[in-house]
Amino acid sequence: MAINQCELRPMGKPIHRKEDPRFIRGQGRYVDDIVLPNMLYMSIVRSPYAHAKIKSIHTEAAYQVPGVKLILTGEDLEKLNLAWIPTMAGDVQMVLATKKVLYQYQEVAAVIAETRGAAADAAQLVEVEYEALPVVVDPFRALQPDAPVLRDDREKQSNHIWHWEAGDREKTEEIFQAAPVVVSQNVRFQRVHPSPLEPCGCIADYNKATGKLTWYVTSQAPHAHRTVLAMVSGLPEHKIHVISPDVGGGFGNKVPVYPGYVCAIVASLQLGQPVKWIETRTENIASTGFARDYHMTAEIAADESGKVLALRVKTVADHGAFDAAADPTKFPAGLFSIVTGSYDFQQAFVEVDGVYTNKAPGGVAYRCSFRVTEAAYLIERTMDVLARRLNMDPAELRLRNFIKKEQFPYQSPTGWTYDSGDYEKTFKLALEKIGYHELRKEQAEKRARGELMGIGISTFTEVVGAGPSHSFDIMGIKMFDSAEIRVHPTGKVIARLGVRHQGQGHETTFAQIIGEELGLSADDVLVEEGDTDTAPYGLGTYASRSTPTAGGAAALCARRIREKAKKIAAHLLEVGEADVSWNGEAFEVKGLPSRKVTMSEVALAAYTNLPEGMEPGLEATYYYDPPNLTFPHGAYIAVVDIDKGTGAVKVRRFLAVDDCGNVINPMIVEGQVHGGLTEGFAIAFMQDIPYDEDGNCLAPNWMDYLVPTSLDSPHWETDRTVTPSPHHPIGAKGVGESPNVGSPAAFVNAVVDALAPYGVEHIDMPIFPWKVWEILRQNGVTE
């Protein structure tokens, strides 16, 4: 039950989200709700081919459509030096294709007209003559010496992009050579898409009189987008005003800069009118930031008792036509080296190769911190393979290998320093709550009757809070974050932060942090984000970084205000500053708690009754550069039943026990967990973006790329342990990504467990019923 919204000490309370009333009533304000005077609309012409030369582009017929104002081609952009743009991964990407196209749905031309319909109609009349070229959609084929080179613009005449590794190869090899037990498993994490409810879009509004560009955009990182625009376009950064209004979901999809953004801005610069571009669902799925598409092989060396010794991982990452993955500069494979997970390996060696193919570019960290979902899925699948090889209960295997709580801070063999954790406690709570041993007995009884029941375990360590500037940057920009807090004379507060929510509940969460630190109600704190002219510089919201970074900035910014407030309180109480203490709700004289002043009283004095010589006002700005990442963890268990006649999998139970450190709002955490689990369920059982051999995208819409409804989603059981982060100002770690990181392995492990009597050791996702049915048919279980 929610508490009284006006209660002080709001931290840890299930306060109703401030932002929900406007969303529930349909009063949110999104980019496509904005209509500006004289606004034009843009539609993009896209390639039907995955690989083809462009022989000619004819726009004469399209210009005949009434209302058409401008048609941009790649040649037009070349004259402006905007035909190519840098990607976040250090590659370059075509804005509009000129000499050839590299994937189906690639942008070829942009049509700007007075109405959305006219722009769409005219786009259909742009005539592009193509000459088809050989297509490569298999990354292993792309690496063969005789494969056609896709990126002939690069000096390196190969489809190989980069090689990256972590850990100690030599020491890992030594352990493998001597180990009594070695298991190996090939695992593919299929190409999926974040598919937010609101697709990407923008309005570019260039004012020729002032020379200022106002850019409304569906952005997860408005400040970073402004800097990139300034670098690319040559416009002065202080004359670019980025506004990110309400954003209908991001999940990493709204971090990159897309060609449509650039075209809308160029058109507005040329025409001096606002230009709106809102992509269609197909454009969003088929051409913007996908996720995963990792082909992985893991090997575990262990002793005969099940103690793991070393891990060896080799991965091929399919990045599509351009390396546009959103990753910190130093980590081209993101944080995939967290692949040792929650286990105490002596040594590990991880290597990843990025590869170009004729697919859409733009790998994003879809509800995970830079490839952690792939890493967690791989280690949890392989641990189950090891358990089966040793004929050991998978729960027992995990308990034997967890990093112990007394080992923290823990140095992983791939270079990470885990901050804190109690994996055994979290896992035992999960086992007890779901009744693990009873379920195993039930499973044995069902197997004796010929029924198919599976129990899947997944334990994981996330790594979130991308921000320590000594290790993390995007295109050279350090990944700190910021808060600016101003206390008005009446004790009401406005706080502006450098992150940007897409539905996570920031307006409530940050109000609770600030309210707690200042002894005010969260109702008295207004949180604003997403406007680069008012908010301090920040790197945005993705990778579960908002609470670990901006949350830390908010807490420390409020404490900076409290330092000044203490001096004012001493002045009001007519005592020395050393005689004043903060009790969480007011300043009081030490030893005389009845003599006290509240923050509201101090706020009024900050503008009316100051100590002599003190600067008026009560406000502060703080840029928080965290000393380390945070490492939430969890233990998930799935129970499934399989219909032998159809192969359909029913998730009977699913329990998620998370540990995300100190919790700010348990209701919001619960919502984040439910959402992430539902997305993990979709990936395990429903979602894939396959391509045929000609490079045709076979799931470019919600008829073929399935999105779960409430009817599809299982009932989620949740619980929590709390292990605060020792270095975070409020001990919080972040949680939004964890359910998506941990759940796919639990689902797949459960299905494989159900089919284990038939020798099944692995099934690649998504686990469609026909895949299960085919296994059953091959084993004579069904016909």
Given for the second form:
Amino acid sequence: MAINQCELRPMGKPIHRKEDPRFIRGQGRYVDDIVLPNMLYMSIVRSPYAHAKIKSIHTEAAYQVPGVKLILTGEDLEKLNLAWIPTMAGDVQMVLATKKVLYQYQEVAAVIAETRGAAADAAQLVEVEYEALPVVVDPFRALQPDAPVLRDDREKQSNHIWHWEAGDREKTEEIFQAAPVVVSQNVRFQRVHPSPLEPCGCIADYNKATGKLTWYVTSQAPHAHRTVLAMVSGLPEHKIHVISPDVGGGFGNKVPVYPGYVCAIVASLQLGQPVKWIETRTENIASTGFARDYHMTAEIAADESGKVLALRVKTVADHGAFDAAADPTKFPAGLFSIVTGSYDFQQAFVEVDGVYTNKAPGGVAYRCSFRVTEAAYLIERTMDVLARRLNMDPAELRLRNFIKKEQFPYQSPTGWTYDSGDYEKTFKLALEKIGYHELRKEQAEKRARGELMGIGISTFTEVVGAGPSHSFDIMGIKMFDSAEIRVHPTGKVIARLGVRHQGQGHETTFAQIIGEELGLSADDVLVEEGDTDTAPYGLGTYASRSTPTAGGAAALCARRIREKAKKIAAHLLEVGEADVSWNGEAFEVKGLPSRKVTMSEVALAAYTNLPEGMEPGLEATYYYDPPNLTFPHGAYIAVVDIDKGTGAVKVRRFLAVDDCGNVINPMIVEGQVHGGLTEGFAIAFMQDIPYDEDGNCLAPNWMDYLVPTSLDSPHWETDRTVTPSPHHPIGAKGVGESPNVGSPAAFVNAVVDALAPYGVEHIDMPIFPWKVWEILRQNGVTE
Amino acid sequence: MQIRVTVNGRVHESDVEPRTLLVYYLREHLRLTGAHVGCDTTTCGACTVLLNGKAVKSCTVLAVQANGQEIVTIEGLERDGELHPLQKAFWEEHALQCGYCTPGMIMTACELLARNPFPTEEEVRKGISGNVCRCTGYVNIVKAIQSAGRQLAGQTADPENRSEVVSSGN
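What would the structure be for the form predicted in complex with its partner chain, rather than the form predicted alone?
First the chain shown before, then all remaining chains and molecules of the complex.
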């Protein structure tokens, strides 16, 4: 069919995705689609208690089920020194429970059988005797001196995990003491879950003869997973082959290493057969990487004109039973220090305390960079609180406080250097495009009639591209990324990258970058990722890091090839290298543009007709350690109407204006924005994982944990400004998480704005209709 | 139990455990892996196939219930190397990202367009509300389904003239 990827100069064009033909035919290859000869299935026995001693485990009855091959318990893993494994955050985590369980749905035993059904049947027959222990679900309660200590395996006899801070406490304090205006707001960012459509799973296939483990896994970071496996299992790293095939969404949920993975690998090592484990939706929600769960207090010091002076933030972070958060080791609360947002604060001080509770572990940065969603939500909520206190339009307050474009590169009070931005331009475009002033007039008229309409603004600065090795590492491994490009004799290219996409369209966008740099069409470039035996080492795809890191690696790798190609071109054109220039599509003789050779001609020559003494071939590898992060920004505006009878909020309009620097494929960028907005909408209005006081997870499936459907989800309007990153090889910044980071505040600000006549200053998410209805009832608006 | 099922025009005779769900029969017995399992609670629709022309979530149908019936899966939509208009439209309108929901979404849309070739945005959103997508935000999916509807009905038909079109009615 006619699609436009054959053109040269593919950068910036809305090329249809190269990966789609397999998905629209049902020919995607996800982990559960793979069947290996003699494959066994694994099912996990999980704890019904949130906190309990394990008195005994009996597996005899389960072993009687026909087809059962092996049942693993914590005791079995202890013998292999695998009952506990290190987490990516420097803690340790139980693989299968030993002595006691610490959260509901914790892994207690693993049953391996010849069929999926037999494994599930036998898992039900594993008898575990528990003795209940006192449960702590509230992190503030967990911090009290008389609270039961949950993690008695640690030296520290409290539930406090770590304290982290950024900024200058004293200078911030000084400004607060002198400031004419101070506002303060408590804000909860509830526990949510990334919930990719495909749950997590793997097939471990250990070949006893070769000693090689092939591991198919739903992984956002296959190389990092290989290294972790080598570290914990003792298997040599070159004999671990990780394959991350098509991945049905990740959003951060597929970054950590989960107990089920380890059990499947141990079982395959013991049995010498492939073992498949595919989790259920309940297992996914109730036991794998949740997100957020931050209890935050923000204070802003300002002058009477609305100029912000200082920001102070205190946060309690509920990390559940193990600190399995996927964070760089230097930042336990990660990029929460971006909490000053798009505003020019003189000083800021941020502190976060991590706490253990009897909840599932594994806080992940769900579609965001290590806590930047929490930060963006907090500052945008609190700016609105300040606007309300000053009786000022929230748009005006923001305009008075933006970091100005001439201030870039901007040094933030918590230590980051923002690369570039033009916040005012982006914001003014958003105001104009949505018709902000007309909407305010309409709102005033509606209010006069007693109708409830709200306009919510969120302007944000994202910080993406976790990579610069001076700041970032995972378990000590520095967070560069990589590309390897091979140009074949006929001018066709295979490129392999260290990242691993889960729907972001890398096969197309990286082909565009490489095609652009090499003067080829995107069609000539095949991009492969996710196979550790072939791809160069990389840290994976999350935190919108692929374009800023691997995108940079791809461009620079292609330029390295072009350097050699130029020498070959000079040889073919029979001139000196200094007389050759690259015109974007071919090498030409300076001053004689009709004398030129294309990359395809050079490619053939690289294997057939080289300058004397030159090494044959045309390929390169590049490991790119970015000099800085990139800082995309955006301005989002939501317009909502509230039904006075039911409290239901209807999002009438939502406009997202994003600036992610130079755009590789505008169609893909827009798709990412649509998806992120929908997830942000869900967080604002639908999603929460509550626990009762006994530690029961109350939303362990998609009937209780709500995912937005086409009926719930609003129509999205988008636009864009372009402020290239000055330090990125192609001026790109990354976009995938921006809409999820920026949108929750816009929704909540809109609802609070609608309810402002009743003195409402804040509503915690998710804004279920009953919460709004209750406010309306208290104010006599409804009965 | 012995069952006899027509899948994508081919007759299959199989011996299945009575508890086998249709989705696992298709995926594991017939190796048609286009239908995916996403939620286990009939919420997400990633496993949607056509059973006698009606879109069903194959995680909620037992394989034995399909005995003697006719099933079409995503693998059965392409004819003689030519993609179905829905498949083309999903590609052209960028209506997918990770691709996991896509087969189920397309199968639901198949039934929707068979009933109503020119659905409004509202009707499409209602029609696919049993299929969850976590990547696209639905805007482009709606566009793709409307575009495919126009292609299926032929360019000459008038989308404005809705009086001759049977409304989806749900």
